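Given as structure tokens, the chain that follows is alone and in the form predicted alone.
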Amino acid sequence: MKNLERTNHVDEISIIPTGGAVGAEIRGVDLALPLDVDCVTRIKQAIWDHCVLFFRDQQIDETQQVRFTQYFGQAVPHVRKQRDRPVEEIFIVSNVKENGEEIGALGNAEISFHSDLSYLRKPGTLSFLYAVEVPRTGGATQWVNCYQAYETLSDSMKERLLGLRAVHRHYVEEQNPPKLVDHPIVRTHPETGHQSLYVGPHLTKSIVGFDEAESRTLLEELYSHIMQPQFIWTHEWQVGDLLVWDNRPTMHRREPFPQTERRVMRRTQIFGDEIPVE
């Protein structure tokens, strides 16, 4: 019935800031209903303002999530494989396990700050996660303003960084792609024109062109930068958030949970089209 009752208006939707470093909730509007250009355009723009937005109480499935996704660029199914995927441009992340095989990917661990896909010459541009099942404790996901971040970088430092760029690899091997992947550390964004960090310490390995002393000196000075609280703001999930987030000016950690419990996401994603420049 929900379906019938609702429909979706550009003049409907509120975008409430978190009032934290990055983030908007969205409401007035319905993922499990087409939205018509006006309201594509207007979530656009939230992106761009926000870095970060979520949908809270959403009932959608795949294709529901899958349609959503391709409102803002080609939804590409991830590079990793996985079973049992009827909807291939769905990628399940759980640490849930069916007949002693996972159903998923990534476990219950800790998963440090990273952009997704940085290990690819094209990386993620926005990802999509909703929540099918929550953990009661752990398991929440933060994220980190690096426009605001390298705004606040010294001049010294900001003039330093120039031209310097950064290896990034997947800890997996066979995830990698053949020839080394780097990027500029610091990158520019296409559709907003700010300049924002672009290293995080669960992909990012070394500085092209520096020793391994020198390189992971200046790493950790920008990782400590980064990762000051006025930067970073947490998202506490609940069954039916969807969340959208651009990874090009931010970097976002997962929390750890216990294994006994149960977590299942569903990631939607769009990468490939498009190369970081400094």
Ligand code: SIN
Given for the second form:
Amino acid sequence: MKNLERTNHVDEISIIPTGGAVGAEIRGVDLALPLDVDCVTRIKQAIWDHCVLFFRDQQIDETQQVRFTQYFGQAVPHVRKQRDRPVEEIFIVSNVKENGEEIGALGNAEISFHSDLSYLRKPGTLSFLYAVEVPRTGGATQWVNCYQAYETLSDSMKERLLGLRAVHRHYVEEQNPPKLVDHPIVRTHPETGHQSLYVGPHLTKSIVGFDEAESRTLLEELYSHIMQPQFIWTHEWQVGDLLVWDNRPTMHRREPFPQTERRVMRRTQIFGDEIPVE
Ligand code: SIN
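With the form predicted alone already on screen, would you show the form predicted in complex with this ligand?
Full complex below, order starting with the chain above.
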């Protein structure tokens, strides 16, 4: 009953940019409560402006996380099924084992830069990650601003990339579609109209029409450009953080952490459309 009496107001929302390559903190919102259309419009615009948003000190259950996700599109179960999930749209990212079984996915090792679900024909757009338990050391997540990475390429490199496509593949073979998909290396954001680089070392396999050596050389060149510190912002997690990021103009990397520490995160995701050929 108590929650029904309170509500979020757009006038109480403040947006505090991190001052880094991406990111802003959103204050004045309680994600356990519903949001009206004005609040959602303001938060959406903040995503387009800052690519990654974080909300601190949120106490939300799985259903409330799915409700928040649904304001931005259709929350869909992850392609990798997890057993006995009470709320099927929630995907657990964790290194914790209970009774000898992993309660989630992705362990404690580094996960290098990638854009979520890029191995699908209709890849991820927004991802939402809520911190239930965080390690005392390690396990931060970094985002890279792929708009900036694209804009700062030389004109000759921009010209070289025109029309090129890259094949994306997940290392867990069963997660891939029967035929591996390819996407443009440079994509245009449907909301902002800006172009960004769309390749990363974790999920990009090769460039269509290039031999292996040529493909590796060009991808390595792009990765060294993308991974320059000025394009990267790091988030150190606290329990109760909810982060939402746009996978189209960013990639992210998870830092490793000791297996003796517990890290439990809940993820929800929205799949997008096929990326149009330009
Ligand atoms: C992911 O790559 O989706 C997981 C990120 C994280 O665990 O910080």
